[in-house]
Structure formats: structure tokens, C-alpha cells
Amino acid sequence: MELYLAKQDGQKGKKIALDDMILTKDMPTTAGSKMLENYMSLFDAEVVERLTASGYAIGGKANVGEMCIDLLGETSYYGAVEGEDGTLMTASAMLVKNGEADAAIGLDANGTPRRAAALNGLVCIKPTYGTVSRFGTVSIACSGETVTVTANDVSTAKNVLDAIVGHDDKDGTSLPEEKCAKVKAAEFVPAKRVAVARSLTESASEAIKQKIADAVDAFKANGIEVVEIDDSLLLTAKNAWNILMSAELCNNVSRYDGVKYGYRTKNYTTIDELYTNSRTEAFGELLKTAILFGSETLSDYNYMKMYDKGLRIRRVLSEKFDEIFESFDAVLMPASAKSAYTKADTEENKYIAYDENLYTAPATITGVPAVIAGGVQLLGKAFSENVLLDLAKKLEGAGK
């Protein structure tokens, strides 16, 4: 069980663990895949440069599931990470929980950092899409993936987030500095009304329902009005994002062909065999499935029926959130169906990560910010991180 795939010792300052999706020029970046074993980048990711400029020390590269699309890192070429009780954990969550890192920087394409934080009583911030540069990350699904921060407490997570937020000319999706500055606002903003996503909560286990109930009680005790809402439209986010993510992933991983860098098969005589055998031998089963699904989605026959419809659903969901946030400051929902997962769960259902997207896809596909605290998830309108963090402070310490 490897937590750090590469480690830097002897550094001074608060230590940051980087998920192995973040490029570093002095440590390998593998994305949890045999395809990128021992790959060395020629430059650091923008978030790495901003962290070191702010006085943070990079502790090392944390093990991740292959291309970070699985449930909790179980598909990593370097092996899954399990707690003492046999439950699955991500390496970065364990490093933060054990105090080996003050915070962790991850890439959220399929909800993994948020899911891991909720299951381990940690705080995780998925900021508004476009406020943190993705330059120097291993691209998976560019229209929704977001750099995240995981920490043991709200204050630490907020401080690390402030260090990495900001416009970056090298990232074509980066928002203007004046919009990014809204996320950096020093003062937390109190919330007055919180909506509870009824259907999503009812679909979760009793243990998760209890965490939602505890959060509701905490908010009410602080004078916040809490109202259940009809969230049935949000249930469509899962299938829509699974379609869009697989299609974008299919394109992004096409660069791994065994020619310029990465794993190269020894078993080939033609260029077609080089491509096919390199990918067949180096990619894991879940990733291969996602690639095939994405390819089929982008075919002439399915493009309008699936991919274009996924884009339309994204727009409808964004409009739904705009409507919700006219009346509420945040939406409270689960981050996962259960409070713990084991290898047996992933073996029984190989595509469980795509099912668990039910809870994480609404924020991913629309780009709205999400904060995990007390084992639950809070979503808000764009640039409302400080509202969500104020709510998170009221849940701090719960869910551990």
C-alpha cells in the first residue's frame, strides 16, 4: 500500500500532498497508470508554482486511481489504499487525516476527492470552475474537472485555496482576475436559507441520511432556515456527466500512443500494433471501458442522441441551479450513497464510480462550487465559496 509514489523530505513549511495528476518537474507524474510509469514533466503545474511562492512545501505525489475516474483510487497501477478496517481510502485523504500532510491538492473529474473527504470527516473545496488554473494537470474531462483542496479543517483549506486561486493566461478556461478575487474574499458570508435535496438524500443509506439530519440540526441551531426541495431534475446530472466525461476522456487519452512518451509495447511489427498493444497492455479495465464508451458516444450515430443531449442537460441544470439560488444560499446533499466502501463493493460493481456520480455530478457538470464538511456536501452559486465555508464551519468536527 503506497501513499506517496514520490516523496520530498527535509522541507520546511506547511506540507502539501499533490495527487499524482499534478505535473512536477522534479518528481514523476503517473496518473496512477502503467502508461505513464516514471514519466517526468519538463515543468511544474501552475498550482505548484503558486503554492511554493506562498511558502508551502510539496511533500510528495500521492497515489491515485488510474486517471482519477474511479471510486476511491482502487484502480491505481500501484495498488489500492485501505484503512485498518479494510475500507477504501484515497492516499491523499489518508495523508491528511494522519497528519502527514497539512493539505492535499487533487483533480476532481469524477468526484473522488469530495467522496474521500466526506467518508473520512475531512474538509474539501471544489471551487468555482475557472477560478483555479488547470495548467499542468493531466487532462481528463476539461469542461468539468477542477483542482480541489482537502484539509482537516476549514481554515487550512481556505488558506491553501487562497494561495492557488487566480487568473492564468496559460489556461484557456481561466476566469478574469476580478471574478477569481471574489473567491479570495477574506470574510466568510453567513447563509440565511439552505435547501435540502430530497431525492438525493432519500437515495442514500441510513447512515448518510443521519449525517444530513445532523447538518440540518446544526444549521437550525444557528438560526438558518432549512427547507426540503424537489431535486428530481438534479438526478439527470449523473448520466449526462458520465457521457460528457467519457467522451472528453476518450479524446484526452488518445495522446498516449506509445510513440513520444509513456509505455511502449515490445510486441509489435506495424504502427497499428504499436498503438493497439501499448494501450491494451498499459490501460486498466475501467479506463478501457470509458474510452470505448466515449468513442461510441462521439460516433456519427450517437453524437446527437447522447453527446449533444448531454450538453443540453448541462444547460438545463445550470438554469435550475440559478432558479434554486434565487431563494437559497446553498443546497445540502450527500456526497456518496454509503459511509464506507471496500474492495468487495468495487468487485461486485466494476462501474460503481459511475453510479456514485449521482451525488457529485451536479456540481461537476455545472461548474458550481462545492464544499465537503461533516460528511455532507454543500453546493452554492458561482463564487459563493465563502458562504459555503461559513456553513462548513458550523459542521466542523462532525463526521469524523
The other form holds:
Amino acid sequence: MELYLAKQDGQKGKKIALDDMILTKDMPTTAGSKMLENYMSLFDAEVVERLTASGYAIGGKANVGEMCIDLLGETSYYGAVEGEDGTLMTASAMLVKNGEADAAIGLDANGTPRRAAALNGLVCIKPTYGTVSRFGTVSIACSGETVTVTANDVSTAKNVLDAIVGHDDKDGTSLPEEKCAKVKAAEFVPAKRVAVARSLTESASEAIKQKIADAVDAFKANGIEVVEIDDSLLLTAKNAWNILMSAELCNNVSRYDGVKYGYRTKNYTTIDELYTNSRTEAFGELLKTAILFGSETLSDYNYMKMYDKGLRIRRVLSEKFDEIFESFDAVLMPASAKSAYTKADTEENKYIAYDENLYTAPATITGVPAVIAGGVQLLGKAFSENVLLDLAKKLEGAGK
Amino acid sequence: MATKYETVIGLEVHIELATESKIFCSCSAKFGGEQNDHVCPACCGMPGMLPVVNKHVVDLGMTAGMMLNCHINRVTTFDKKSYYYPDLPCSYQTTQWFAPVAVNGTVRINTSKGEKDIRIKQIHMEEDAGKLVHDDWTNTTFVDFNRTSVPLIEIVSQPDLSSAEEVVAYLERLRSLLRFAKVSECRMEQGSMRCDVNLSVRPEGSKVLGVRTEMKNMNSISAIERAIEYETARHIDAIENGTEELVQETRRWDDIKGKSFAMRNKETAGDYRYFPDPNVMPVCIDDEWYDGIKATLPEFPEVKREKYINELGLGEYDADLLTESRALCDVFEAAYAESNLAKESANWIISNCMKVLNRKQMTPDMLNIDGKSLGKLIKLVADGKVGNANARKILDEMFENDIDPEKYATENGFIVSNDTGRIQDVINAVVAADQKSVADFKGGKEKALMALFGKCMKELKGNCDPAVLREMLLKTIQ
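Can I have the other form now, the form predicted in complex with its partner chain, not the form predicted alone?
Everything in the complex follows now, all chains and molecules, and the chain you saw is the first one.
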């Protein structure tokens, strides 16, 4: 069970583990897939350049589930990571928890880094979409995927975040520097009112409900008003994002065709066989399912009732969040249904990662920032990272 | 009575844009180069690269739209079109499906049947694919990504064309307008202008369209003409004689065999799964941008032609020749502005400049001399300050270097001299050395005078008013 798929020693500075979705020119990048076994990028991701320029050391490449769309890294071609008690966990979360890395950089398309942080009592920041460059990340679902920071405590996470936030000309969705500066501001901002997402909390296990209750108590003890709200509209985020994510994924991974680089089957005589057999042999089952599903949602006969509807739901959800954030500084909600998962869970329900999107998709599909601390999730309006981090400070130490 | 048929044709014309770099990366967009020379991780489909729109592509897309009287969509978006082919490295093409840059235009054509407006459905911007090179010797196919992501526009017409003649007129009109606006060089032989023909045939007067076929792979206007004539005849033959069943399909034109052939169809009849590209933000064209492009539009060639004839007094032939190319017009207008001599400016371009272009195997579009300098040169000649032969030498130099004609003429001794003492010295020497010609002339041979005249002119390096020389020479001999 390898946590690091590639390792690099001897650098000075705090150590960063990069999820193997982040391209590096000195180490292979596999995206957890047989398709990209030993793939060497010609360039470093923008986040890698920024981290190095800020004096951080790149410790290595953390094992990830194939294309980072699974529950907790269990679909990696290079093996799943399990704790001593048999619970699943991502390699990067384990590296941070063990102290083998000071922080981890991930790519959040399907909530995996946030989920892993919540289950392990770590802090994870998914910043506002467009404030961290995606240049040099293996594209999965470009309209929502975001680079994340995971660490043991709020201040480490904040420092790493500050190093990677900023405008990048090489990413057409990167926001202007003045907007990024709001995220980078040093001062934390205290919250006055926090909303609790009622039905999302209701849907989770007792253990998770308890974590939410603990967070509510911690906030109240700090004089913050906490109000339960009707969040039923947010439940639509799951299906909408599963459609958008799968469609974009299907399109993004279509470049892995065995022609130019990566895995190529030995078993072909025609170009169609080269494509089909290379992909059949090198892609795992969950990824294949996502490709087929995504392809369906974009087909002529489904586009309007699936993909287009997904885009419309994204708009409705953004408006709903605008409305919520007129009255509240943050929304408190679970990051997962249960407090631990094992391989049995993923075998029983092969699409469990898609179901768990119930908790992570609201922030992904709308691009609002989310912070994990104390085993729970906090969402805020765009560029309100410092409000969420101030709240997270009050939960530090809890939920481990 | 035999049924009369009409042909219904719509065209999809792809035009490579004259940009320096590709549409989403900074690689060169130039034609040629060693295979896979103009390639970076972005345009060969490696993971991690994100598209950033080249603004100049949008400039040219808008320009094309305005030249073809289109409505410009002020918010225009890019979309992904998925299909698998080895020359398409990402297995998707970034194109415009939902909100193309320009829609609803018209192009006026002129044929033997008079004027006709062809409606343009839309113009969209997209990236080109690469090229496959098949090596029969090793039975291997190689991929060249130089052309991948070179910017294109596709101009889609309504099915308003009804004959090969109209199609030719339409294509030539497109080419002229887009070259004039510097959108593209529109060279079919280099593939910077490509055309797919959608054609069907129906009995004259019928409202129902016949079975439509799409023809590809025509690389000259004459090939398109032949393909349309062949395809029309094939359709009529199938309808009248039942020689074959017409099906909606894509066909490849083989210009050598003079026939069209059905392309493999079942697998390629595609669902392209279009969706908006989340990595390319919608392009918003504000008034400043729109007006800026509008201000750069050139006059239409026929407007210039009328002006040249009616205001500047050029002949129709000269006006036609000049307005074939924007470069010729630009140089002509600058030369005229400087010299105020319209006919001379036209003559210099049509005779002298064209000769140099031919010698250098350049096309008129490649004329890149400074029109203002040419105007100065024309004035020097008209004022009798530089002889014709020397002026042509100066023109040659203008093709090579950025020179001031007067300064160059002075430095090289090309300025006509009025030093009669020097002229007389030369005449005396020539006459003394060639007494035979003098005797011949006196004996009635007019030609002998020309020989003497030529020798003097040569000795004077052409820097002499011919009339003055002739007069002085006659005086000397007699």
C-alpha cells in the first residue's frame, strides 16, 4: 500500500504532498490510472511553481483514485489505502494525518479531498472557483473542479492557500488579481449568523448529526447566532452535478486514446480497435461507468432534458445561495453521510461516490468556497474564505 | 416533354485565418514547417493545458461577419464537439455551436443571369485538425499536429445556389471580400480555403427538396465546378432511370477519376455531443470593440473600382486589375496621394511592379513596397529628374530595402544632369570613336543616329534629358 507514488527528498521547507492529479515535470503523474502509468509531464502545474516559489518542498505524489472521482481513492490502479481499522482513506489525508506531509494539495471534482478531511478530522479548504489556477491539473470536470488544501490545522491550511491563490493568464477561468486578493487577505472575519442545512443534516447518520450539534454548540458558545433553514433545494445539486461532472469527464478523458501517449493495447489491427482496446484495458470500472453516463447526458436526444437542465439547476442553486448569504455568513452541513467507510461499502454500492455528492456537490456546482473542520462542512459566499476559516478555528481539535 | 430539374446547393466554406499564432495557444499558425514543429502540450492534447482565446481570431471572425453583412452576436461562446480521429488530439474540437460570432448575412453575386443575393446562415470560429501522413512503404500512419488548432472560420450558406456557375461566383466573391479585409489569403491549393458542397436535385417548381449529398475533398474552384456538374447528372440519372438509390451521405470527390464516391458512412454519421466549453468564458463584444473593428473595414472592391474609373479617370481594365488585390489598391492609393498622378501610378503598378513580382514569383497580394515612396519615384520621373531605366533600378531596390527614392537616386548618380559641358564632352568622345556611324548617318541611315545616341546615353548612365541629348548630338554631327 503505497501512499506516495513518487517521492522526492532533500528539499528544504514545509513538505507538501501533491495528489497525483497535479502535473509535475520531475515526477510521473498517473491520475491513479493505468492509462497514465509513468506519464511524464513536460511542465509543472501553476500551483507547484507557486508553492516552490514560496519556499515549500514538494514531498511527492500521493496515490489517488482513478481520475479522482471515487469515494476515498479506492479505485486507484495502484491500490486502495486503508487504515489499520480497515476504513478507507485517501493517501494524502493519511500523509497529513501521520505528519509525513505538512499539507496536501488535491483536486476536488467529486468532493473526495473534503470528504477525506472530514472523516479524518483535518482541515480542508476548497477556495472560490477561479481563485487558484487549474493550469497543470488533470482536467476532470472543469466547470466546478477546484484545487484544495488539506492540513492538520487552520493556520497551516491558510498559509498554503495564500501561496497558491492568484490570477493566472494560462487559465481562462482564472479571476482577476483584485478578486483573488480578497481570499489572500490576512485578517480573519468573524461571523454573526450561521445557517444549518436541515434536510442534509437529517439525511446523515447519528454520528454525523452529533458532529453538527457539536459545531452548533461551539458557535453558540462564541456568541454566534445559529438558525436551521429549509435547504430542500440544495438536494438537487447532487443529480445536477453528477450529470455535468460525468459529461465533462467523458469529454476530458477522451484524449486518452492510446494514440499519442499513455497506455496502448498490443491487441489491434484497426484504429477503432486501438481506441477501444486501449481504453477497455486501461480504464477502471467506475471511470467507464462515468464515461458511458456522461456520453448519454450529452447525446442529441438527452441534451435538453439532462445536460441543459443541469446547467439550469446550477443557476437556480447559485441564486438560492445568494439569497441565503443575504441573511447568513455561512451554511453548516455534513460532508458525508457516515463517519467512516470500508471497502464493503463501495462493493455494496458501486456508485456510492455519486450518492455522497449530496453533501459536496452544492459547493462544487456553484463554485462557492467550502471549509472542512471538526468533521463538518461550512459554505460561504464567494471570497468569504476568511469568514469560514474564522469559524473553522472555533472547531479546531474537535471531531478527530 | 422531359422533366426539367433544378439543383439546390448550399456551401460550407472553411477559411484559415491569417493570424500569427494558433487559436488557443501561442504556437505559430504558419503554413508549412517541419512536421510537428509548431506544436506545444496544448495543441497536441496533453493533460493540464487550458485554452486561452486568441483575441485576434475574434477580430477576424467579426471582420468576416461584417464583410458578409451579418449580424454580430455580442455574446459569442465556444463549444466542444466530440469525435474520435487520430488527427484530433483531444478527441474533441472546440468550435461554436450555440452562439456563433456572426449570423444572417448576404453575399451578392454576379452571373450571366444577373445579380443574386446568397443568404449566409452563420459564420463560426473553430480550431483546425492535424494531418495524417500515410507511409505505404512501412504501412504506417503518422500524425502531424502543425495544423492542429490553427484558427478557422466556417461560413455556412443557405441552400440558395442553383448552378456551378453561381457557386464559382460565390466562392470568388467570398475570396475577394475576405482577402480585401485581410481575414485570410484564401488559397485553395494550400488548404486555407476549403469547401464542402451540399447538393440535391428536384423537378423545377417543386417545393420538396430531393435527397441531399455532401461532397468533400475539392481543392480548386475548377474541381468544385466539375464535381457539381457530375453530381447533378448522377442525381438526375438516378431519379429518371433508377440507376441507383440516392441516400443522404457524405461523398468524396476524386478529381482524377472525375467521379464522387461514397465515404464510409455508418460509423461517422455522428452524434457529436456538443456542449459549452467550460474552460472558455463567453466572449463579450462591447461597443468599443465592435466599432473598432467596423472602422478597419475596407471599401468593397467594386466601390473602389467605380471610384478609380469615375474620380481618378482610370480605364476599366486598369481598375479591374488593381481591385483584384487589396495590396495593389493600398500601394496605388498611397502612390496617388503622394504624386497626384493617377494614371502614372496605375501604370507603374500594373507594368513595372507586376514585372518584378513575376520575376520573384510573388502574387499581387505579396506586394509590400511603400506606396508613398513609389509616389515619390513617379514624381521624379514625371519631373524629368530620373530616367525610366534608372527609375526601374530604384524600384528594384524598393522591393529589397526601405529607401527614399530621391536620396538613393542622388547617391547612385541617377539624377538627370543639365551639365551641357559634360554632355558635349561625351558626345565629342563618342563621335570621335565611331566615325563610321557618323558617315552612315550623313549617308542617309537614320538608324546610325540611334546607335550614337545609345552610346552617349550609356556613357552618361542615363542621366540626361533625351531631347537635349538628341539635339546636341545632331548639332555636333552636322
